[in-house]
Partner chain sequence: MNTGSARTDESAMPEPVWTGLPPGLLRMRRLLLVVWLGLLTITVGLLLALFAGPGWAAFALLPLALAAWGWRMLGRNWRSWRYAERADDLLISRGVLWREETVVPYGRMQLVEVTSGPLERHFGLASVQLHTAAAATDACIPGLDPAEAERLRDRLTELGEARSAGL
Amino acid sequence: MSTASPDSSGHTSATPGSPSGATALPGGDDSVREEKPLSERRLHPVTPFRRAWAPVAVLAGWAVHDPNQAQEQLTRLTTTALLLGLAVIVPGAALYGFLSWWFTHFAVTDTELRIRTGLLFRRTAHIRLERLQAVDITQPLLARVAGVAKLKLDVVGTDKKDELAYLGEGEARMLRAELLARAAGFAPESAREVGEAPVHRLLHVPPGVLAASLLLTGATWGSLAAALVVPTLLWLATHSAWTVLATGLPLLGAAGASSVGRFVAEYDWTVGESPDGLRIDHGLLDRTHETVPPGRVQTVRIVEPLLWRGRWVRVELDVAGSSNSVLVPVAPREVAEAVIAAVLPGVTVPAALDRPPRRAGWCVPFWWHGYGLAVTDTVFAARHGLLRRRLSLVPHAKAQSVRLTQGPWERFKGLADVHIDAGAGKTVTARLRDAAEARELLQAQADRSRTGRREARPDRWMA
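Structure for the listed sequence, which is one chain, in the form predicted alone:
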């Protein structure tokens, strides 16, 4: 008998031959405790249509990788051969989609979510519920038309999300609520009855405000100017239409992504507070329902572009093991700070920050005015940027290490940088502080971090 061992990411890789529904007892005992039979479920019946595109995608990838060879092969095909090829590829793709759907099952046990996939090579993912940190629902445009949704699961210690695609929209919401309830410690028999947690709306971004904010963003106009000026200069220099197209199209795509793309992605942005974390719903074509898990936020950044100064701010965050990066796309500062207070309970955004000493201008002329620092009982706050200000907040409990660095010119001027390493691979730096102040800050911040971790609130769901 082969057993399954959990890895550090919260998954358990099951090897063939392990009895389904059996668990090895601790302590090396070979006896087995039988569990009740699992109620396995399949994905939505439209899933085969989505998976049937995989063989076609392989052919398309080959054609893009070697277009000359693909064109040469196509010119050699007769009409009869092409029709015969389609007669083989289309049914084969349909059969692949059906079989991959038929051999995919999932089940929720008392402690984990099991996903079995694979036609020839079987794979069983055991996702431990206590390791769940986010369960998101996404609906691409065609999925919205079909009434289905994709369930994405963030697990502590993994970069890649496991997913169930696709489920019926109602089933996806019920399963999400059940997983969160079980992750919070509810008994299996009552987890389904808990249902989706109530949501209290904190913020809604009107489309007009979002559009105006994008028009007042320097990146939008900078990319648009580059898309117009660079192709024009290339045309005057080369008179080559291919050179202009090869340069202009990517620049236009970048300009569209920084304006139209952001508008489509951040349309109807809504933030709500619930017992299982902050809920974020957004999207014009593809709808996304995300969750900012409690206790997992490592850093928060308040971004203030020059043309937004005094009117709006943008709030970004870093969550360990999650792709969530935007909390508030645009909002008045007082509204944004209220949302920050919900995601970081007990944290208040400092109203005033201390600038570096004037001699810092010898190290970074003029731009040193954009640096600032404030340390409160709950948070380490550092600001940088003169035209586009960014204020980074690190709760003391999330600081993993503290470092002091000095370049040769900084040593000559009696200055130093203090770095706070937080989770999610992020570092917040207080630039160009007085050297004596930096050494005191280094020791004091290490003490605050230890105290913060001891007094930190539990980060379990609905706790």
Second form
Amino acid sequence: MSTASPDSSGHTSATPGSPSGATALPGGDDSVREEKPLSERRLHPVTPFRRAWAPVAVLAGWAVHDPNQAQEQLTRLTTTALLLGLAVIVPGAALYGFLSWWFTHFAVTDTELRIRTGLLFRRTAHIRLERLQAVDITQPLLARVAGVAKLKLDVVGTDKKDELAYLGEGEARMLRAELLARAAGFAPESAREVGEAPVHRLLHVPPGVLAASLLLTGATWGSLAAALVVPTLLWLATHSAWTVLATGLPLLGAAGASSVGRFVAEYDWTVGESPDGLRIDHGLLDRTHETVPPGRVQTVRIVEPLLWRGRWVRVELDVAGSSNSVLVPVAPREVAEAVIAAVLPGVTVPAALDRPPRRAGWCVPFWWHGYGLAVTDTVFAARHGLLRRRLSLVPHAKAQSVRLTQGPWERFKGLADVHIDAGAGKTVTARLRDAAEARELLQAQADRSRTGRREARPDRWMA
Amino acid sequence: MNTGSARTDESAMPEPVWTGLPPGLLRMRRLLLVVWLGLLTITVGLLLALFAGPGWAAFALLPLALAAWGWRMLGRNWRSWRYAERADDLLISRGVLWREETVVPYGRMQLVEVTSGPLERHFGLASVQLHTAAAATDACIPGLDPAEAERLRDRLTELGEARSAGL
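Given the form predicted alone above, produce the structure of the same protein in the form predicted together with its partner chain.
Now the complete complex, all chains and molecules, led by this one.
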């Protein structure tokens, strides 16, 4: 029984190679189908095999969890039972995969992307294109081999990401271009002809710089040191190999994830600007192509670890409903600021920050040196962190609410904090400002966020 | 100094008209305090008198003192709550020791809720809760008259529609 599934999956994963080559290129047949209004399309035929590994994983997990019983069960199996299992499982799985693929359709209308899926429980998702926050194409390693890609759509308020997995590589690109063109407000008939917008490359991170920057990060060395020191100490204390293994392996895994894992994920990081928005392509094994349409970014953070100071910065961003968080893994400050100017139109990163008054040292000793604030016509910028400095920017047009808080000790010292709540669950805080200044700031910020919104770009940025 | 002096002329609008909370909330909270701490005082006093001797029963004064202190605190806290409807945003101010003042622009409201639990209903109270796209926005006005809560909800929704903005 347990050997049936590996065999079936090995069998099935070999087959998709042949059809994928034929369908990855959307030929004339595809474009003829598109002529009809609201034509429904299907996913790539490789799709049924995407979960082929799941039963194998379940069996493997069970075998690892309880090795003795697994062996017992294995010896009890006879060849006939095996064959019978094979005869039931393989066609069953194939039928299920085929049917779920067969019943999944998607269609692009003028305003919506409709996904119809489900064999027994039907589910129809209508995604409004003007609410689209970002479109990503991701290609896990195996999908790259098979020549297919996954299209992920970020919409505010949905927990589960709607994704189209898998599409042919070329088809995924065309669909992304079409979705973005329609979201931008191009007329439906021309949306397909607009094609992929030209990309102007803003930034490329060379592998050497990325490796050097990771070597200069405290987290890399910290996790590595922890992975070496903690198991050694445990060995000295307990002399039990199991304890050492149980703590050492996760620590080693964490160390690997924070150094090698980050290198692999952020390898060949390219940021490009196109009328569709910002294009971010990265990855060594799994390739990801993200697109952030203009005006969707809620907050941007410039992170400057101690050892990078003066040389490089890292830029993180928050888009509502999206999990993408890195904009630039490492770049010189001027280059990073140019990218920020592209992602937040009209925003310049303030050069000089206002420190809190000296008496703030009574509230937060030492760390108050790291606090800073600058407000320009377009952006509210607050910095915190003593060693690892983080400057958070939130455009006035993105402020959802403004708060002023003041604890008893702060009131005694005549200080207050101002918080700007932005979408995507982020809050930017200017800490320990003078109380009168903070009060003025609260009023001015409420005003600015109102006027900022009035001048903000429309949802359909090309219309 | 580039922190917010640019628009002082506009922000120096007339001082907002603050509205406090109706006394119903204070009455409910004080009643709850007295009932629970009164029960605690009696149980502690009885148990100590029975099992440890009448002298120990004096410790029952502790919850009583707590009740007296809480009585004052509740009053201060209740007085600190106030809200103001301005032309474009709603102000909520609260807190005695830890003060907090929240400004929510009408255009940013995603949802306005009026809630009223069984206890609140019994005392004729309702709370208005505002939601924006930011989870950190914690704008809630408790203990309003149900009629006032509904008026506020309708007005906020109306203003929100008129000034609606995306994310």
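Model, not experiment: these values are computed from the prediction. Here, rigid core means the biggest group of C-alpha atoms that superpose within 1.5 Å across both forms. Positions refer to the first chain, counted from 1.
*Asks:* By the 2 angstroms cut-off, has the C-alpha of I127 moved between these two forms once the rigid core is superposed?
*Replies:* Result for I127: yes, a 2 Å-plus shift.
*Asks:* D268: CA shift of at least 2 Å between these two forms after core fit?
*Replies:* D268: C-alpha displaced by less than 2 Å between these two forms.
*Asks:* On a core-based superposition, does L95 travel 2 Å or more at its Cα between these two forms?
*Replies:* It does shift by 2 Å or more.
*Asks:* Would you look up how far the C-alpha of V108 moves between these two forms when the rigid core is overlaid, in angstrom?
*Replies:* Rounded to one decimal, the shift is 2.5 Å.
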